[in-house]
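Listed next as structure tokens is one chain, alone, in the form predicted on its own.
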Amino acid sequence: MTNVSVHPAWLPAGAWRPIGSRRVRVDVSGTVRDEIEAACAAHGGELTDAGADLTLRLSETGHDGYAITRAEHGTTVTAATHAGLLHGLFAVVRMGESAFTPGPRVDSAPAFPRRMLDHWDNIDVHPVMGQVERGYAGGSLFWSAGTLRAADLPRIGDYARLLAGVGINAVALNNVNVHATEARLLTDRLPEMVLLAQVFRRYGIRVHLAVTFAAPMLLGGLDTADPLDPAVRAWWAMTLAGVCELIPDFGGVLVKADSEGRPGPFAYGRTHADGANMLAEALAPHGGTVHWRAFVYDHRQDWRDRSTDRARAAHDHFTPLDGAFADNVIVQVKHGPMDFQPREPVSPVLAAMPRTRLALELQATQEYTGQQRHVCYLAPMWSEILAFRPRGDDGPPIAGTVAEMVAVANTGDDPFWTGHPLAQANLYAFGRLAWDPTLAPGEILDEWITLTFEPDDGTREALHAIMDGSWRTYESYTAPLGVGFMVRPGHHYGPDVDGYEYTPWGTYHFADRDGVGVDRTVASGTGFAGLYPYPWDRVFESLTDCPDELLLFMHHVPYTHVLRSGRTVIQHIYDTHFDGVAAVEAMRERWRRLRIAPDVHARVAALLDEQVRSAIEWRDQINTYFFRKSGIGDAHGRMIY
């Protein structure tokens, strides 16, 4: 079933042995039966109509999940839909031999009906962003230099299988920054979407398409894209009807509008709701959905103007429109108010639009978390976000507030799928958390380790030691205390403390000789802290109560300000950057002692060498910068340049 030229990730042949070595009854045709046939052929089991160790059949479970019953006479998986039965089969794969030991019934339903992955793939190679924007795993799985990778459809099928294996059921195939060639996927290049949809459909995954708001002008010959213009609305209705005719299960469209130079309804004096609802009207007869991104801000900001705050932008643009969006519109909100930083507060938009369906957008591709050259297991961060309660302990968590979860994909045509073999764990974790946001990050990581490596106890322990705390390690040697960015402009890899400080992008730290941080208080700053409901508005407003890890996001403080740890801000900066390098060096040494597949070992070893080099560069640039700014030395007398 799998392409032998690429790494099998979390579905290696060995993971199927507990199923494929037994007698199995499958009461449906299609993908589930195909998977069982392949497993039995590989491991000596057989399909049977009686006396089965494992039975898979349809029944009325009432949702798109599954039930697993484990009894002395055998194990039974039931589900109301073929997709549910497929997810139940993959659950048995995760359980391994324990699936065939009598135990409590398992009833599992997804927390979110749509669990979506957004690809930022280009058809043509972009002169700046390449084949995949913010991609760190080789080229696109779908296109190469302007052409559909038709010969690679079997590998794309393997990819769909991996996604289904963790519960993902929707995928947007192309970049949200839609260029001229990609725009034509709506029209003359639509047959490429049809082919890709056929591949993903086998695994219960619906395809979505990123579209440009200017498509009626670019493709339809109109002189306007005004969402209230009847001719524009008619063009969208006709065009999307044509898509749905050829792709009956078409998921819908994804739109980035009036953001970073992309066209949108503002040009016509219209709102985001006007633009989204026009597309929603066109898709509604076909069961399609509009995902409208809330990543909208002024990217031509005057750095001298401290009253303008990029962190406020999505809230200021979208919350006045709460209740104005159609039922089949999902407003897609980044998890933080800035841009996928290693540490940000949860976006206040997620708590401010109760009458609008929202999606939580995460970033599996590691744009700001090491670009898949650094080990950075993101599930602990994502779990913190999902568990955050904007209205305090008595209110619902983010996982109970949003309607969907979405992640920007971290995959490409690299043989390991994600460039860094250990970055596979982030894609795995996204799918598992989107199915069940209460799962513990360590539990998810252990599942992934078990499936991917079939490890002995020493290997399992080492991988946990390397990966469990790797997000906080990355945070410790990069931008301190939530201030963010400090990366090299453009490609965003490596340190450049002032790289964005005097640019129009709104990503500032305001370090001077006395202190550092952004004053976002109501009392004296931009007022961002006041956008949160009680009690977090008061917590973030208070210099005393604000969590240390977000201190410089919310406040401008002296270098001598004392944190809850008892250390000053400047000493915290020094200590964490030295400690971060030491932690990465320990990770590298631990990896060197592992006995693991040679190709995986060599790739990760080379990347850990780069991570050590990069962490040292981060440490030395950050520490030197703040030593020169503050004039305050390290209490421990370590080398700072």
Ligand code: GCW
Second form
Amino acid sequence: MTNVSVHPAWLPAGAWRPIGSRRVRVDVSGTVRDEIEAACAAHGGELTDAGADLTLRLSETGHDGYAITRAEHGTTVTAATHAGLLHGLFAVVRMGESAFTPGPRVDSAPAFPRRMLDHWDNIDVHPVMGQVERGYAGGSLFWSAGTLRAADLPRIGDYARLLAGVGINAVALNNVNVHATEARLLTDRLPEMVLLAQVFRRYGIRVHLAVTFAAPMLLGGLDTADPLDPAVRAWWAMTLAGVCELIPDFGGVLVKADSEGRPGPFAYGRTHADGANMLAEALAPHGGTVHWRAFVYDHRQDWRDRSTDRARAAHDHFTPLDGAFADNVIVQVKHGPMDFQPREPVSPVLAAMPRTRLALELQATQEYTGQQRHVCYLAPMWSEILAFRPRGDDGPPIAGTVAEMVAVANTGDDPFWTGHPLAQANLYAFGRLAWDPTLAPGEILDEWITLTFEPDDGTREALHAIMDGSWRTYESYTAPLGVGFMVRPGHHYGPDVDGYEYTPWGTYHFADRDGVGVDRTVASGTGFAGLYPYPWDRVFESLTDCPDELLLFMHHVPYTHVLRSGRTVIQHIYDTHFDGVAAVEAMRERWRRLRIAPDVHARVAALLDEQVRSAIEWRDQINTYFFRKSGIGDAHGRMIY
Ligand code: GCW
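Given the form predicted on its own above, what does the protein look like in the form predicted in complex with this ligand?
And the full complex, kicking off with our chain again.
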């Protein structure tokens, strides 16, 4: 990572001109003051004690956000905390010159107190997953093949600044699949956490640690990890007290237990509440939190067994425990019931645990959405999830139901931070939505475009044309109608329609010569549709009311079934796959004509070539597969192999 040119992301130097060229008064010391000093040094402004154009000071705001008043005689940012003031300062950067014209007061409070990123970084290079599990942006920002990137702490500082720039205030630094080396971050490798915590602390970000449930055995020499065993409880209490002594603002632990081979409380006949509450008790005196993942399912399923439905698993395991978790436990739920597919219904767990604090877990890293080789702006998907009302129009949206938002990070040591330069928009959008889930995806993208490219109108318009609808375009040329999992097993890139069909992973589409899809109805299927409250239980159960985009998630239908759109399933498959490729070709054409920094232009151009190639691969494999299964030709006579 050292010596590579780093492409700036949002918060570029130019965006500080409106602030840095003025007279600024800052009544606090620390990061806010340092940022202003740097901006003034770069743009000719000055720090002053009187007659300021911009004043930043602490005062009671009544919330943990900021207030900005814009009057004739100057602009004032106030906040109750340093972190709030920092977020207010970044808001002024986003506003640009308009922050200095008189206007209505801005009062901004975050919708969620914690806005968190989960890194899936390993210390060692994992033999299968590499340095970062599902990371598509190079190596880890924090570790390089076994050691902390101590020489790169300044770049990690730049990263912390970018995160704070969009309001993120918590990071889990290591992979939830905790291997032997990473387990030791709790003990003898704790000094690495301490150094990283210092870097993040400057930007108001607390660090969290993913831990293995077997740590008392692995690190503590005990012969059990039973959460009700007094020696185990004492070990955790002592060990976590040790962490908190060195990192007083330690955020807490993140746990993936009894999932995909990870150890957990089931081995001792205990519940997930027993496991989480043990850690919660150890962290409570220090103000720490337990993030306990609900991603628990049987990954050794028999594909012949039609009674087990992976989509039900988190609901079946966790909803009976509603109300049993300690106050400082957050149950972290993936947005969909399966696994970060491009299209899934909102997880029914999010509506079924009213007495538990839940976090909505999104995946910024594009494991199943093009792996940062395809343009896929995810904010429209995330907005749909946040706006979904499980109890119908009269009930609250998901944004009003969950306590927190978390995303799996998409960054690494790549000079563009996210591998695909346009994937930065996903990280940006996550932060903005976690601050204000009502922001429109197009507006967020517009902010990101402005800050990142300082574009002319043509460039802005072209970037919107390429990115606004890119998630739906991705969906159109991959697995159809919400059926999911037609990716190549293992690395999960590119098509392989039957790749998972006869595996133990519980991810099946059941295509045969007559039809396709998973019957999850109560009437004849796995009963999953019935896990939703009214009206969605009825909507999903009904073949005629179920939204087209989720039809094959909920129902098994003949290829000739007519969708709500009026097209048959088979014709929909053909049409969307031809249209999807055409849309990607148009994206590539728009990009070719753009005038943008040459290094960014070249990187994205090369990736768009790969996206076109890959979309064609998807189109031809999916279309051919379903043509061979169904024997039904394309109504428009296009080429199917
Ligand atoms: O989607 C799956 C990924 C795993 C990941 C797991 C999880 C960290 O393929 O690589 O493991 O989800 O979320 O725990």
